[in-house]
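The chain below stands alone, shown as structure tokens; this is the form predicted alone.
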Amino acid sequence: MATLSLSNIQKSFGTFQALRDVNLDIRSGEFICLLGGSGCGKTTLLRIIAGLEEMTSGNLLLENSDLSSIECHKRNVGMVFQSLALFPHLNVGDNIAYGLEVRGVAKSKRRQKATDLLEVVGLSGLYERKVSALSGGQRQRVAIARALAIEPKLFLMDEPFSALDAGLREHLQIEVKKLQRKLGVTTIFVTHDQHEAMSIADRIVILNEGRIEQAGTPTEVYARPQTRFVADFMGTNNIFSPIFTPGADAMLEDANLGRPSGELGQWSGKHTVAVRPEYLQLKPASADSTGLVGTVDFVRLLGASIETELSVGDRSFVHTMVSDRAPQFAVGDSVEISFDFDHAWVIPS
């Protein structure tokens, strides 16, 4: 299976520099998530190692090979494409086995490499079946076992299932992820949904104006994000910047947010700091409260939980908590904040 490197990638489209000095080792069987919004470069870097689009400048190794000097249709990529690009004109059996036509396999063992193939995606019986008459999750199957059935080296996937409604995309990642897995091919998945990426990925791959902010795996990115662009991107982040002093409370300006522990405890003087709003608490403030106190701008129940938006002064605070355990609280309550340190990092300059 193939281990993917990819040293100092730059692509400029005129004065547009589209990537900055990507680097990248991918290993074989790996299922990679590139992840960012519109215009970061995912697509653009997705396109060059299918051989869509040249590179700037950088070196592309797939096994030890340079994969740049070989053309699109010779690297043994199989890619689905965000529109799909199935060939109304063919039925669902000869879309899949069109790669293998067009690499001279025998007609025979083309339509048996298509049957199992659909068995595979969960399609069985509908070779004959016109892609018009398919649904559009059967749709994104059909691609998948066209992309498939060359037997690629690496499979790309550019956002798939952006077009689909919630309910399909859930069950389709899930599927993908399981086909993944059987088949160990290396995967590389463009997505703009962070929580598409953490529910399929085994490693994400935050790229924000071309460049990599981070790598991980989904527990990394989330729980320790290194960037404050990371922090602010992947889910909420109350994101604040205390004064510590070793062995004392910590002051949010006047406010007592209280001792830290572990490694937060060590720390002296003004850092910024991240907490995920589940680690955050909640309690009515008195009138000698010395702590954090804030105003109730918007409760929202999101099924499992509820959210709790809050406001200090210009400061806005995001409190998350499952229904049935959540304190009730109102708009424009006053309510003392504090945090748990032990789930706090601080996210470097």
Contents of the next structure:
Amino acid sequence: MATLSLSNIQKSFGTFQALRDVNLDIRSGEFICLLGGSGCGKTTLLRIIAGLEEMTSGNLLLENSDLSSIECHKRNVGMVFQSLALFPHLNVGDNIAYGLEVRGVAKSKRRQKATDLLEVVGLSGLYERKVSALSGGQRQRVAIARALAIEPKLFLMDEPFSALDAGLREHLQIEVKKLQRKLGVTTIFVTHDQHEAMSIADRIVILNEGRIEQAGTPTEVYARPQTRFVADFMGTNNIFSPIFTPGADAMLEDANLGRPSGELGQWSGKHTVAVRPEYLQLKPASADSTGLVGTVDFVRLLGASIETELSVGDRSFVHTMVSDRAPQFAVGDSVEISFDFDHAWVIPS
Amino acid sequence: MKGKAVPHLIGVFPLGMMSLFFLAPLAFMVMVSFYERDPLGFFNEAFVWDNYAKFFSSFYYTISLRSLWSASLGAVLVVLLAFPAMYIIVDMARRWQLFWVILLLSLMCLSEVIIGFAWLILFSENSGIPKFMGWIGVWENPRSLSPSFGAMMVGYVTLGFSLVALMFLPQLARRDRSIEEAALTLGTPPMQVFSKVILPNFKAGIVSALVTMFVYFLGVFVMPTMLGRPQDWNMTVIITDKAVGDANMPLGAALSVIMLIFTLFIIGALTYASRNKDKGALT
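What I would like now is the form predicted in complex with the partner chain, since the data block earlier showed the form predicted alone; can you produce it?
Following is the full complex, with the preceding chain placed first.
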């Protein structure tokens, strides 16, 4: 298994700089998710690792040997493409065995290997089936089996589930994670979906405009975002910048947010904080409320939770609570928003 | 129901036209093929097999085989050249793609006669390629390159190239390029991606282009007469010679019917073979 080291990776397409100084070390057997919006450089980075794209500058080392000098077809990297890229002229089994055939593996052995992999991905008995006769989920599994058949040093996946419906997507996320754990293959998974990244990654690498914004475990990037972009990207966060005064209440313009406890109580000046929606508390506003008073704009049921959108002047806040109770507030209600500073995360400037 | 009737009615028009302008002359041709030749006129109504019997003389038999050979070779050459050329063109910058497509469309606009004359001049001893090669010292005693089988093939390729290239254009332009990338990541050397992945994926399109060109080249008249030697002439030239030159319309009609049956048989065999191969992949 592999230890991949990326240092100072740069990639330009003409005047457009797709990747800027990307530095990342990936441990053997790790499941990494490259997460970011469209055009952030995540697929470009994956393609550079696969050898399908040349980097403009930087170093790419796999087990301390230079990967960039090795041609794509000699890298032994298994890749699942967004379009899956199954070979339409081959049946399911031959698709899976293709990489082995190229490597000169005997027919009986490659057939056995393909049959075994079909069993692993839950498609036993479909060896002879045409790929055009498969469902979307089955095709995904064939693409995964084909990439794993060559026993790759790195397993790369480029938004493989983006075309699937939510149910199947979640099911396959779990299956891929289990399979990766079972095989222990170092995996790099590209996605733009933070929920997907959170559910399967050992470590999430968030990219923005070709730069790594933050790399960390799902808990780290979710609970302790290092930049405002990460705080925004990792789901709905209430981000605002109160003024702190040591030993006094924090103020957001005229609204009193209460006395920060612990280390925050010693801070001074304006700092940007993020508070997750589940940590906000709402109560009906009274005429003498000095806290953060807002108006309910929208209330919606999201299955397990109820989400309430609020506005305070030109700022928006989001509150969520479990849906075992009926919504407490209706659109147009005036509410006071509060939170415990223990649940506020100060975004480093 | 009303919505369905409209397309059906529209469909009746081309079917009617096909019957009128294709099937009716075909039926007439089959009928005439059994008539007797009238040395003083056109033909006399009769029902004789003599015209078909003549086909089995070595003369017509040889010409038929030669027609099949030249049409097959022409079709293969055109597809061999047009497919890789288009594969390169579709990955060029947009303005270069446009340039080549316009050039190919322009080539399609040229008549067979103009193309034939152009090659006649280029192959001529006094003003074409041989003269140029003699001038640069590559060919010591240059002589005219036409008429010859090679010159005729060049004419065939010029005729069919743009048609086949434009047939491949949408297929190649819309292809999923990640299939080729997948082949690379799975260990296929770049030089083998074309033969191992692209060609098999375009098998149906290639066979279709081959059949189209084969049928087209069976019927060409101008190129064999302008660029080929008499021994290179195909059945179309001979049929014209018999029907118009010798005023033997029944023999010309019989030869045409035989060529039609040959063509249908070959197309049928190719279709059957390709279907069987697909079935084989399933079992």
